[in-house]
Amino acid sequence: MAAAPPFTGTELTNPPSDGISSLRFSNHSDNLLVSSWDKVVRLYDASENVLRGEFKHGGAVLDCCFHDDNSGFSASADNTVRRLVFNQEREDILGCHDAPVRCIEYSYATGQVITGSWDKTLKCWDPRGASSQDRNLVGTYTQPERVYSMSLVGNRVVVATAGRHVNVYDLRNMSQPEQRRESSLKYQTRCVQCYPNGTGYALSSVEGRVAMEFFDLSESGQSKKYAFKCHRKSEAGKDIVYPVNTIAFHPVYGTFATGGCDGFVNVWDGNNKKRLYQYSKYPTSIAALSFSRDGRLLAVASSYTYEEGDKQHEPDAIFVRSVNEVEVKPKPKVYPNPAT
């Protein structure tokens, strides 16, 4: 196979055969976990490009996540969510939601996996528990619609739904959320992930969008909140407006990157409100970002995500970049010299 052009970074081989769901990096090493709708979630060693191994599910894969480097976990189309133990090639289903489960994370902080599902709950579950699943479940929050998009930092999770409603959970008191909240953006939600600082989140919309959000409710901490249009382009005095997919905070410099249905992903620099960077475009459709522990890399999925219906489109595939420091490094603000 001929090398993948260097603008788009190393394409991995093996790549999965349907539309690619999620990836995700380990925080150990240069693992890198994929779920496809081809139903198997792929473990690659992205930077040897190497295929680890494959785990089959009953249903389409719509979500994965690391536990440690041997094992993690996945969330499926066929209601269930498994542990994957990638060494020994094994798996045992965790537990079960009464839909498909679209989100799935792993909680360091508590040692728990909570699961979101188009069931209209979120769950939580104890991976240590005994192998019935009744003892692996913590317990089951009902969310106002079908869980859409769900991220971590720290103590705290947020759960992005249909209907445009977003809840705030402290994972150590589950009962409520410590906050309700309706999407800023008019349009439904396709992504949400916390800063990696603890002290919001971005979400994303199917209308070329991205809100930037904070946790602090007084006037001051909501006064910081903005939103910003992007994958977009005029086109014969038209404005064509694409879906952003996907989220990804850079792990040192706090940046993010967008990935959309036009193909590009975007670096951005949310605290100075500027664009730092945009990577030459990819095949087709960003489904998925995900930057490595120590953002050296960044792994991009181009695929298909059918916005615009059943069509001729690129293969899927997954490209793995080095990261450069010019695209993800905040640029210092440039002052007035001060007249003299």
Contents of the next structure:
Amino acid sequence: MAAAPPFTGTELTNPPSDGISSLRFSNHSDNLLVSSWDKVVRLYDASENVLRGEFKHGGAVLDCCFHDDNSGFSASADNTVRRLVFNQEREDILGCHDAPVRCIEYSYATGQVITGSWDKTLKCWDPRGASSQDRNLVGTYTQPERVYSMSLVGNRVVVATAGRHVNVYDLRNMSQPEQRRESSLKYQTRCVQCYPNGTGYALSSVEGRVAMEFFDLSESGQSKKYAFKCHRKSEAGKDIVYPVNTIAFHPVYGTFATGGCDGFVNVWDGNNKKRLYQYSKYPTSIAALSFSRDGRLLAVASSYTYEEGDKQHEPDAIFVRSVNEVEVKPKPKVYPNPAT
Amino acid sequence: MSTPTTDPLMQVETTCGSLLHELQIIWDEVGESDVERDKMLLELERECLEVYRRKVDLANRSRAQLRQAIAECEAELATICSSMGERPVHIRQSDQNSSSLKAELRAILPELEEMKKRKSERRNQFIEVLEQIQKIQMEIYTASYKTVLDETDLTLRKLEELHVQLQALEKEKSDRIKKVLDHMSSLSSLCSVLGIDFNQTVHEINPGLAETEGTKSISNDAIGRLAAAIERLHEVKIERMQRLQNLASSLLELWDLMDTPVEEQQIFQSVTSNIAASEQEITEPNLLSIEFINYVEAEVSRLESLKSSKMKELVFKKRSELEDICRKTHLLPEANGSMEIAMEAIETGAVDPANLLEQFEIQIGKVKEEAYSRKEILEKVDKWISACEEECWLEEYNNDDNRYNAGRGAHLTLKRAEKARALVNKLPGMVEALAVKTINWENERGTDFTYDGIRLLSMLEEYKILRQVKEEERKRQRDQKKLQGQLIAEQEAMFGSKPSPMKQQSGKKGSRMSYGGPSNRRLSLGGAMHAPKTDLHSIRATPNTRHSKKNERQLNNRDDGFSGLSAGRRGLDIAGLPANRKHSISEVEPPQPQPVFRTPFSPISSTESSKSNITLLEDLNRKHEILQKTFQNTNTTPFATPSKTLTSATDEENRTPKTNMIPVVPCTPSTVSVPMQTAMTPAAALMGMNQIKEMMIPEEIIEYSFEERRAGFVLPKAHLKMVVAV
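Coords for the form predicted in complex with its partner chain, given the form predicted on its own:
Starting with the chain above, the whole complex follows.
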């Protein structure tokens, strides 16, 4: 990977044939799980640039995640939640929502799969009892609106929905949200992503802005929160604002990358409120980002996210770029902030 | 005289002696004289001798007869053997073997019988072969000379010879039969082509030929006559063929001249297809029959007469063809007047119509050639003209205040408008390209490119001027609006969203505070809600480019006051688009300065709704949704005063199509909307918020994420209510 092309990284062969909804690196290897609107979940070996498996679904796949290196889960627009077994190329249906399932996470803390759907519910599943769907379902938790994004850290789940609601749950007590919040941003939420250190979450909106939030409800804790503008273009005095589709934290440094409909990937140092790096522009919107387990690789899904409706667009592609330390390592600060 | 057998002879001796003794006794008694006695004894002796002589003669004769019979037999045997070409089986044995004659005869007789039998068999064979030969000869030569069986030569060689002869004859016979059959088949094909009855023809030639298989006459004469008949028919065929081909060529000529329809030509397909065929190639039955030739001849003469009567018509037709081509290619048919004159000339008989026809042909060829060269440009012209029509329609449509009424087919017109806008956007580029092409064409040919007699370039120029005039008109109105907007923009700029969360928050609050009042007032007054719109515009621009574009154009055209905004918006959109497109558009509509760009603008929700097929009615109600939002917000934000929340709502949830709202509301018959409107005033908002909220929620504007839009996901109504219940 050292000799990767300077601009965009290695483009994976056999990319999805339609919009890429999500991609994730495995926690154990450089395997990459990719879900797509072409109704297929693909498993790549990112370092080898090999397509390892394909799983056809009944509808577009809106999200996917790893369980371990042998299996994963997917959330599909055909309302189903599936478990994918890689080496057998097999898939079981864990269960169904009443509407397309938008996001899916696997909690290593509880061994449960958590899904969020446009049917305004969050559901927890136990993937081990793969026999009957009733037994799989652990619980259903009504949300104020359709779930748009969800992130997980430790025992906390952050759920972002339409109507700019944000609910924070404790997985050990899902009956009530631990916190009910409204997004600090004025516009529709695109993505939430928890900090790796578990102290808060980043939330992006369709209006080129990212808010950095903290779980600590005390005044001092809340005083740390802030938001910043990004993925904008200023041209001849006009501001063009792009949706921020995805946020990915670096597993080692805690810095994070954002991808927007402007086709740029920016790397930020949240603590120091600095932009560390901007990668050269990708052909089209950045639909999803994921760092590999050691943070050495960054997978970038360059795929039109339908922000302007059905139109001609660049082909969907996945780029895997090797990450230079300088691009993601926080820079020593002149005025160090109080530790966060 | 020997007497080997003693007994009888002895008896005879004894009897004779005793008799003599008796006689002497008698004589002694009688006393016969010795002379007498001697005489008597002599006589006795003579008589005895005579008897002996007779018996010997008899025996001798029988022996001779026997010998002769044997000889005869042998002779016959020899004859037979020689005639059969065989070595005599019987070799005279009498020489070596001195058996008796009677034994010899007994031996030879069966042999003779055997030979006779064989001979008759051989003879039968000969006869059989000869008969066959004779029969064949009879068939071949009619009068056959009878070959007589030569009994003396029945050898196998001869038989072999005859067999050879027979085979030769048989071969000849089969050859002849074959020949006859060949002749017959060629005769039959000839007959069929010429439409003559085959059987009758054959019968005429030779009744024998007409007979059934196997007995056909194969005589020289018959074959000769057959060949002659074939020759004769052949000649007939060639003659008729030439005649038919002559007819065919004249047919073709006439068809070509009169544009005879293909169906009509089809009937004579067989004739014309053989126009250049050689004699052997014409095998279709009845093709050369007298009736058919007459039929074709009749057609030719019919066409001939038709031609003379239709000459004028033909000339007319050619002329209209010419005119048609000219019309299609928007050329002016040249020398139209001269044509009229020519027509008159025909009528008076001054000009040979055929000549005129030829002239027309030449002219048509020329025009066609030119049309081909014009084709590409004409296609572009057509596109341009249809685009202009769409533009006109769009303008009309935009001036129609009721266009968002949820009438039947409203979604169709919406779609059309959307397309038309895209098209209108491309118009200037289209015109440019067309002009360039036309200039190229003109340079190439050195003539003007005319369109229905008018020079295309001048048409384009005219269009451009017209467009400019329109543009200026719009600009003027825009400037007016701009002034109005600038004030608000300045305000907005001051309180615009800031990057820092703290500042932002305060800014938000501030903005709510600061122009919550005015905006509310405006709202209640039914004026355009500029401030929130502005905010929205600046922020929302890109995320919803497509939709906003759509709306923007609607707005633009409906209310010229917003056109500046639309231009700005367009410029904005363009920024994200490929450069060439931007270029083409910005040529026509230069990007507007910032303030204009920030002028009120709303429409995401309207497009969203149209996208998700929510009725326009709902669209109209959106105003109320703002309210609802407001109320919700009041619930959630502890520090919000009614007026503040209202503004914040408008601020935050600026997906509401405020621009649409006011002009549209009056024409919506929605029952819900009316109370809503009243509720919009701050006073209304103050009271009974919870109740209102409950009322509102079901009609709340539904926001959708990109994914939901893409998946075509629509939140069911029932769902909404359910949620409310929850």
